[in-house]
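This document starts with one chain, in the form predicted on its own, laid out as structure tokens.
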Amino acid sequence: MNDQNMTPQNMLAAQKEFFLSGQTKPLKFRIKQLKKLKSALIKNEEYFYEAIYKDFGKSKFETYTTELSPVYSELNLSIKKLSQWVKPEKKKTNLANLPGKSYIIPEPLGSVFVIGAWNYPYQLSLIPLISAIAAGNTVVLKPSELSFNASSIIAKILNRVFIPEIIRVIVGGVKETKELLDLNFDKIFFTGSVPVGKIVYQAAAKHLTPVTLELGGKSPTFVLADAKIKMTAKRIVWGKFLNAGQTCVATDYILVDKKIEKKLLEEIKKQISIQFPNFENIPENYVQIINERNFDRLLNLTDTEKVYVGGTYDKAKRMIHPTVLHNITFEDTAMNDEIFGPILPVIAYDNLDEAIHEVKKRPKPLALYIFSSHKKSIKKIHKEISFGGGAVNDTIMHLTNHNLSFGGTGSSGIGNYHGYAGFQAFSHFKSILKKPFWFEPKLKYAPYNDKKLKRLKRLMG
């Protein structure tokens, strides 16, 4: 198919026709596409490094560890495990259907629409794409227009390697996204902000299209009195200021027991000086804010009178140095919305129950972290607060475990992905009951009477 100047409607129609031909369903075909994608990424890796550096000033090391490595890992897992994932799964058969057999067959949904996010433009576009292809779908991928260079290289490479009937990458802004959302896809997968997630959800409702929404929210980190201060600060600083805080599961704010607040703040300040020692130029382990609008938004969240460390910035380079705010309450401006940047408010609490209550009053967070060895308190927080996922005595690293599905709850998201959960997100599971011809109980057939009813109650009660 010549895809030059094709309308979105014609493009989707071509993908649907290709899907209905059945060509995407065989295991061999799916694995071939996954291997083709992996080969294209490896072959063009330098171009991916160059593109994202133009958007963020992001180093090769950080691009590999936070972007390409997770993508390669997801590809390797899918290629290795797909033959198991596609197999029918046996289920127990209830008494009423014996001697029958029950099983579930996974099948692809059809033609799906994946909308990626700008903060990790490779990972958050390509991992859902991998899941969709592994499940046997055709895909229209729309990376974020904010990370223009990274999105453009995704489009250039993938549109060259794949025919548009299988994968088509569209680079554009709000106009192009709205046009695509008006179409009748079989699934929409969106990663981004809560306000845009609502728009996507409303558009999907017109066609009863199933959605996965990977959103965000204010993810708290609890630091209890027994926490090991040095390691706690080290891991929080790493997770918070990775990608300059532009991470959906980064610590949004700290809730620390007042008894150790001073020690924690001192160690966080020390860790910032160790991990981010030089800001005269863009350092190898730090990145720029994506654009001026977000830069200005972040500055407006910074109460200069409450800065404990940091607070300096370079607008020309879109650089905000790691900043910690103290003497913060839930009424401060920084606590109104998700920060999504290198600003870390610290709230001290006297009573853990009251701190938990304050978190519960607010929208459900995407992530939650606890630093403590006190089993009873950890269990209490996990039991009382609803959140997407998290970690104890670490931050962010739960995302690296393929066995842990990733997703939000409430306003932080709908649905899960990563590993097998990603395959599930882009699949429908057909339930099948298979029965032989040689046996059939007379009990279920009319005419009915009291005697049959009594027998039925004995069997089914």
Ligand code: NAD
Contents of the next structure:
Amino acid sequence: MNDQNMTPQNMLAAQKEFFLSGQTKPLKFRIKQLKKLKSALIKNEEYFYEAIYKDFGKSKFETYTTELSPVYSELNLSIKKLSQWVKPEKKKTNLANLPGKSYIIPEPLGSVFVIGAWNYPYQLSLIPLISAIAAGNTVVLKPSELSFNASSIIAKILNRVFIPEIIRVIVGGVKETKELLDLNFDKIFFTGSVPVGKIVYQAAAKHLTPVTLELGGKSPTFVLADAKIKMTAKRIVWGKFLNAGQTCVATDYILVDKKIEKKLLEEIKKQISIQFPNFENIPENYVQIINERNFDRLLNLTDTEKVYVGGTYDKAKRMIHPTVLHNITFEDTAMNDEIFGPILPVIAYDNLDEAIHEVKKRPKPLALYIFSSHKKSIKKIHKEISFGGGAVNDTIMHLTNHNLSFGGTGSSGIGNYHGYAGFQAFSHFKSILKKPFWFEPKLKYAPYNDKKLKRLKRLMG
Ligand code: NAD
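Swap state to the form predicted in complex with nicotinamide-adenine-dinucleotide (NAD) from the form predicted on its own:
After this comes the whole thing, all chains and molecules, with the earlier chain placed first.
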């Protein structure tokens, strides 16, 4: 197909035709595409570093650890495990169907639409794409227009390496996304904000298209009285200010036991100066805010009277110093919406139950972290608060374990991915009962009578 001047409609039609031809289904085909993607990424790695640096001054080190390494790891896992994932899975057969056999066959959904966010433009677009290809689908990918350079390099390389019937990357914004959302895809996988998640969900409903929505929200970090303060501060500061706080699972705010508030704040301040000694001098340790709109939004959240550390910025470079706000309550402006930047409000609590209750009253967080060794309290928080996923005595690192599926709950998202969960997100699991011809109980057939009913009740009961 000549992909010049292709309309979204005929692009999807071509993908659907290709899918219906059955060519994406063999294991060999899927592995071949995954290997092709891996070698294209390796060959063009320098371009990926350059592009993201143009978007928000991200260093090579951080681009590798937070973007390319998770993508390679997902590719390697899928290539290694796919032959197991595609196998039909045997299930037990109930008495009424013996001597039959039961099993479940995974099958691809068809032609899917992946919409990415800008904050980790490579992994948030490519990991769902890898899962979709592994599951045997064709993919239209629309990365975010805000990370324009990163999205353009994805498009340039993938559109050169793959034919558009298998993978097509569209660089575009709201208008292009809306046009694509009007089409009848077999699945939509969206990463982004809650308000746009609702737009996507509504558009999907028109065609009864299944969705995975990877959204955001305010993710709390509890620091209990027994926490080892130094390590707690070190891990919180790392996870919060990585990517200048533009991470969906970063600590949004801290809830700390009042008894240790002062010590924790002092240690966080110390950690900021250790981990970000010369933040003004990009590129090594810190990144820029993605655009002016977000920069201004973040400054408006910073109540200057409540700044404990930071609060300074460089508008020309779109840099905001790691900032900690103290004496915060749930009524402060910083507590209204997801922060998604390097501002960290700290709320001190007297009573853990009350703090838990405050979190429970609000939308379900995408992530929740607890720093403590007190088993009873950890269990209590886990039992009482519903949230996507999280960690005890660390932040963010749960994402690096592909054995842990990743996703939100309530307004933080619908569905999961990463590793096998990603394969599941892009598959339908077809349930099959297979019966032999040689046996059939008379019991299920008319004429019915009391004797038969009694026997049936005995068998079923
Ligand atoms: P966003 O919702 O503004 O944009 C996401 C995608 O939607 C982009 O590709 C964009 O082009 C498209 N889009 C924007 N407005 C649209 C509209 N009106 N109609 C159709 N499409 C539209 O989100 P963002 O600013 O890119 O990302 C930040 C948000 O994403 C934060 O809330 C963050 O928590 C969340 N996020 C979640 C995850 C996760 O895995 N759960 C990961 C990263 C970011």
